[in-house]
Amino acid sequence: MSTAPNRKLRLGMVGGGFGAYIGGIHRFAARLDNHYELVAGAFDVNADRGHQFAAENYIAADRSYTDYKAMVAGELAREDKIDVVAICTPNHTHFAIAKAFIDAGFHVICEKPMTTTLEDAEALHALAKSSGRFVGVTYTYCGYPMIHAARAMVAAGDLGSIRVIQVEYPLEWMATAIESEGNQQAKWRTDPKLSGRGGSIGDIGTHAYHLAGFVTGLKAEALCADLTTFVPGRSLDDNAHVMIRYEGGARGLLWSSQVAIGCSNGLRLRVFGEKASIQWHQEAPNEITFSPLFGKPETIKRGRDDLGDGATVRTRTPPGHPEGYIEAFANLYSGFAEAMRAINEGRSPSAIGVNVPTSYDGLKGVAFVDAVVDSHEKAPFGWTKPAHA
């Protein structure tokens, strides 16, 4: 599938209609850098609601579909077919939808976790490789410029050999049984048939795990997990503690929680090396703290000229003007666009299209959740090797 360089990528969406928080984020991100035009979708399992949503978002009636199967067939029949589909549906649907679009020749952007089972994740990654289609997975937080700056600092040896990695992602929004009070977002996240084997560890723990690996470049060799369900009646964990042994001897500690009262969106990463450490907090995403051994801590802010290409190409505004979550998500979408255009045009991607999360990152995330649950079930303290690190 070739893409003329002077037109936007035609974007379709499955899910993401009325009441779907993440669908709106995808649409904001796709618009921000002007690489995409949303032209088609199957936005709701309720066809009437989906058609209403399409009309209110200026989607032509003949490109508002009742389900993803009708969308695949309808778009294949068009000269102006979509280039890529964004999958914004609950976890258990990802595999079938992604497979159908890849088989039809379309690129895919998929919410995480990529699938609910390791078997499906392996199959989808293999299909992405064999088809030549791009499959991007929205591990949002690697879209922040300062995360790329931190990654470059680790790779340059500024921290020396990595010793300790601590990453946490605490939230409070499910501290009570809101799934039994009509909250649909919580309802499917607490249902293993819809969410998969992991609760908090699958929903937000995978973000933390990906972030730690992205910044340090280290692979997990083994892990030991303790999962807890604090809210009575839940079938999945709402709190997780995981110890991780990384290659080269580094040790990691990961905490994810949906019941941490007082925490709004507390994703935090700390990496300690033999020479220095870095710290980053998602609620103050435009800076990292660099602390050298025997030296003074330094706050490094987004916008500096010496942070490397990875940070520079993901920076939009001058220092002092904050950039945040939407911009990070948009950086993923811009990176995905460049990666897709490079595939279509048979060339290497430019800097924005490098180091974007793909199907292999999705596979590693599912393998991580699988290993965590396996370890917990071997309790107490059962060390497990992830199938893909």
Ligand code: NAD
The other form holds:
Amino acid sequence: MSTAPNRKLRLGMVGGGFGAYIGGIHRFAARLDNHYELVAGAFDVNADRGHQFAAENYIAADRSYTDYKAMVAGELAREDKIDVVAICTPNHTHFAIAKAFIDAGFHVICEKPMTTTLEDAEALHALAKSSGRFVGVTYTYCGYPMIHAARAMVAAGDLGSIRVIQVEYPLEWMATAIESEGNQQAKWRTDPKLSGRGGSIGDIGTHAYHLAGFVTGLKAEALCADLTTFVPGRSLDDNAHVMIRYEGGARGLLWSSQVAIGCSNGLRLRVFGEKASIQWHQEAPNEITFSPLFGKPETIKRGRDDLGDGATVRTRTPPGHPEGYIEAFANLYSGFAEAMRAINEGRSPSAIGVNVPTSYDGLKGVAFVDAVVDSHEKAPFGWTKPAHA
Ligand code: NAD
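Coords for the form predicted in complex with this ligand, given the form predicted alone:
Full assembly next; the chain just shown is listed first.
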């Protein structure tokens, strides 16, 4: 499956049909830098709706498939087969779909959490490694240039050694039982068979955990969690507080909540070192506040030329023009494209294809959810070591 550098990658998609949330964001992201062409899909759990979606989105009828198994078989049989599949389905389906495509030799872009069990995450990561296929996991927020700038600042020692990491991901959209009023997204997210062991902690806590580890480079040594379900009748947590002990002595506090009224998409990271701190908020993603000890806080804005390669290669427009969520997601897609082309061509990836989230990050996210739920079940003294950090 070699890919000539002068052609777009052929992308297939599973899920992401009518009324779905993240599939549309993947399609925006795949289009922005012109690396991909969406040519095939099994877009819906209901095949008729999937075919209708495909027709309305200019997918050839013979490449609109009834399900992912038919898609693997149909694409394998073609000369112009897809290079990569994007898996945009609910959590419980990720493992089987990803495995089927990897086994058939395709690269994979998989949504988070990567799987619903630690066992499956370990198996999928092992398969990714042994197959040599690329498996990217869409931890969206590490696509932001300013997150790469923050990571570079921590790595350069601008903060000194890290003492405290505060990360929170509060949302309000599940503050009432919308899952029993027909909300498609809330329905599967509140069902442990479809979502996995974590509610808010799996859905958004994994993003926060990844972001904290990505920026600081620190591994979690142990954690202690308190999960709560506020909305009556719900079987998974809709609010989580997690204390984290990081290597080197840093202490973290992670809050994820789906019942935080007033918060639309309030992902926020604050990292405090011995010399300085940084703060970043996803609703104002083009800037970081840098506060040196006893010094004047400085707002560092996207587009400066001293923010490091990671930020520079992910910056599209000059400072002052807002870039946001779609651009960050597109940065992931461009990084994945470069990582896949590098594998196909037997070379090292250029800067945008480095430090992209892969199956190992997916595995660490699932291990985090597992440790959080284990710890909660051991409360009130539930310090628990994640199996992978
Ligand atoms: P959704 O319910 O809106 O959409 C799911 C889609 O998958 C629907 O089109 C459904 O018909 C389809 N589907 C279900 N089972 C299928 C199957 N077996 N074969 C083909 N299609 C199937 O869900 P969503 O909110 O878009 O979430 C999907 C995934 O994306 C989840 O894993 C979620 O955690 C993740 N997600 C990630 C982010 C992010 O920031 N990276 C944001 C939102 C959701």
